[in-house]
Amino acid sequence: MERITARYYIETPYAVEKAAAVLAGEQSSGTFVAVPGETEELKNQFAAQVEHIEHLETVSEPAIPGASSPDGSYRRAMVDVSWSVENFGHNLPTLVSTLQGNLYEITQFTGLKLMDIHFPESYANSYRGPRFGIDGCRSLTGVTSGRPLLGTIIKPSVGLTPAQTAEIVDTLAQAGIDFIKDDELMTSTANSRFEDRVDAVMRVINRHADRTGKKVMYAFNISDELEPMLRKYEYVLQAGGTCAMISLNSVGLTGAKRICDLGELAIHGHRNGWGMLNRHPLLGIEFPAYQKLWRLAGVDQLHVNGIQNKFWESDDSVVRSIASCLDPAPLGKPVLPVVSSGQWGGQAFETYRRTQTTDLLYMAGGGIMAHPGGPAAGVTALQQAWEGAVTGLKLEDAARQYKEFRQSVEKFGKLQFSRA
């Protein structure tokens, strides 16, 4: 039979072999005592096995509360974990319960971190995965390879009429955007219904592709509870988009999947909330395991962050998080890396540098609308900086190159996000 293996960072005041017995049983088959029915044949085809222990590093503080040790150390290690694919079948929020679950408040452990999990084929063949993807995005916006997708987000993210985020769309169109996004505070407002803002949107970017040729992508928050989603994203498609964003976190997998099963629009998927579930380093998921749980639900774009961002996530971090996106693993389809949080231009060298890569969807708010000569020369500015930063040009060069790229250096290039 088929097993899911998961690897886990762990930290424990016991015997690491103890502790990693102890999560595979609570997982499974087994509970704090023997239990009359626990038959070996039982445990057999349902215990989870521990299959490899990595010991690491011993320290004399814990990492989080827990029990304590009985010489003062806490044990570290990378343990991998598997289950036999009988005990959930292909049902996400099982799975979920079984690798994320109860295992977390184990008194056992003064640290546990979900590194990565593998699925085995079969998950291939239950589940499509991104419907879109990265060829279908580049083909949705007629971006073909050799520069990403480039994108911005409507600001202010809440407080603007349906006409006046029009207008906004209407200039950035002009200035040959890609993608545009609702943020994810914004879903329908006082001054700004759902409806009314699809309706003064879809009109300008109608008109510009009927002009042009080129569809702006623009991702319509439709984060909801699942009835109001649905509609919601028929009322997009209706209207002639090709996008909406789901806050992934607020959603969760079941009505992500459900959306993402109709399979007409682009789903852009919002991590908002994700620091509540990465940034303790001996808690709670890492990236690569956390992109393929929503890969299984279908998302076609997922936010990695970016490159000298403004939040707390390092480099190293972000540049991790495009690899895992951009692997095909599990489904033989890889997800488009979403690249954003304060990123202008001037991050594009280190961010091609790093990754070797243009396959992304490279976000700049800020960096676009705060612009010194406005939207459209922000739209320009951050062409012009990968188109530098692909061609092997420092980002000295292309300042003195490219006009209004030379302006974006002037604007942003002294902001520093402290990490002190």
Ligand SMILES: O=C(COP(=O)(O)O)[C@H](O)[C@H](O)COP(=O)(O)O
Given for the second form:
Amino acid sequence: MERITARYYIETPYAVEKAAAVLAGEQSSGTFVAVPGETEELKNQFAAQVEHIEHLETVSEPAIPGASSPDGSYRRAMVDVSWSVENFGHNLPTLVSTLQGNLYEITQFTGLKLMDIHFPESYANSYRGPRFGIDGCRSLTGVTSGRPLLGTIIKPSVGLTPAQTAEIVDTLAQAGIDFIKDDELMTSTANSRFEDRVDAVMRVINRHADRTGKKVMYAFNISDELEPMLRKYEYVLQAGGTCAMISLNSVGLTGAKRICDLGELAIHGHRNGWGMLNRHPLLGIEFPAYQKLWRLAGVDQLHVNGIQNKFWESDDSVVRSIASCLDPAPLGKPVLPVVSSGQWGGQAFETYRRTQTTDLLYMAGGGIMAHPGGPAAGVTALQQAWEGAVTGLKLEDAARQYKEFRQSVEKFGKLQFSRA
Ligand SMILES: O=C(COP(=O)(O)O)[C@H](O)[C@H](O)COP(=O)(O)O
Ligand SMILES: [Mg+2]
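Right, and the form predicted in complex with the ligand of this protein, after the form predicted on its own?
Below, the chain from earlier opens the complete complex, with every other chain and molecule after it.
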């Protein structure tokens, strides 16, 4: 019978073997004592199994509160646990309740992080995964390989009217941008009703597309309860849009999958709330596991933060996240990594040096909108930065060569997002 294996980074005040056995027990037979009916036969078929333990360091302070060690030591380990697929079939919410449920509450742990998930073959047959992914998004925007899709987030995030938003879209489209999106804070506001914004923006985008043959991809934020979200999806589709955005952690796997299953618009997955799930080194989930769940749901584009970003995440972590999006496993289809957060083009050089890929959606919000020459110059600067990065120029050489990029360096180059 097929099994799903999950890898956890754990810390325990007790013996690692015992703690791992409690995890496996709680997450399959499900209680703290043996109960009638829990036969050997049932356990053999359905009990979770500890497959592998790799002992790591021992520390003297617990990573998170909730339990204390009798001997003052807290042992860390990497533990692989497997479950029979029979326990949950192909049911993503129950899979998550099993792999990420009560186990975080067990006192045998003073740290627990889901690092990765290994899915068996049958998952690739049961889930379509990204309908568009990298190739589909390239062909919808007309961006052939050799450079990333370049995009922006309309800023200010809220407060602009549909007409003002459409005016910015007009400027950006003329400058040759590939992708624009609503911020996650924007769906329908008192002065920008969703439908009015779609009408105003798509009028501009369709007009440009008729003239130039290039249709800018605009990710309208449809995040909402299920029925209104479906109505908004349909509205975007009818207006000629090619993309919708959802805040993944807010709409959940069920909502995301329902939307992705429709398969007519590329789905931009925003991961706001990520810090809550990941920022602690010994609590939550790591991106390789996280992205697989959303990929099973069918998301086409997924945020990975960015090199030298404005948030807390390290460059190493961003590079790892990009690699995990580009790895075709488990469905044979990669998801397009969305590089975003404090980007302005200057980071293109290090991003390319470290990842050696252009299969990215590279977005600058403030980095385009606040360019000294205006948003159109901001788009040009981003194009120049990537042209320079891919052709092997150093940032300083590109700044000498390209005027708009030089202006970006002058304005944003001094910014250092500080972190410990
Ligand atoms: O609005 C922005 C970035 O704006 P700006 O370009 O102005 O910084 C996005 O919400 C974050 O990139 C999300 O980051 P994450 O990848 O961590 O979800
Ligand atoms: Mg945002």
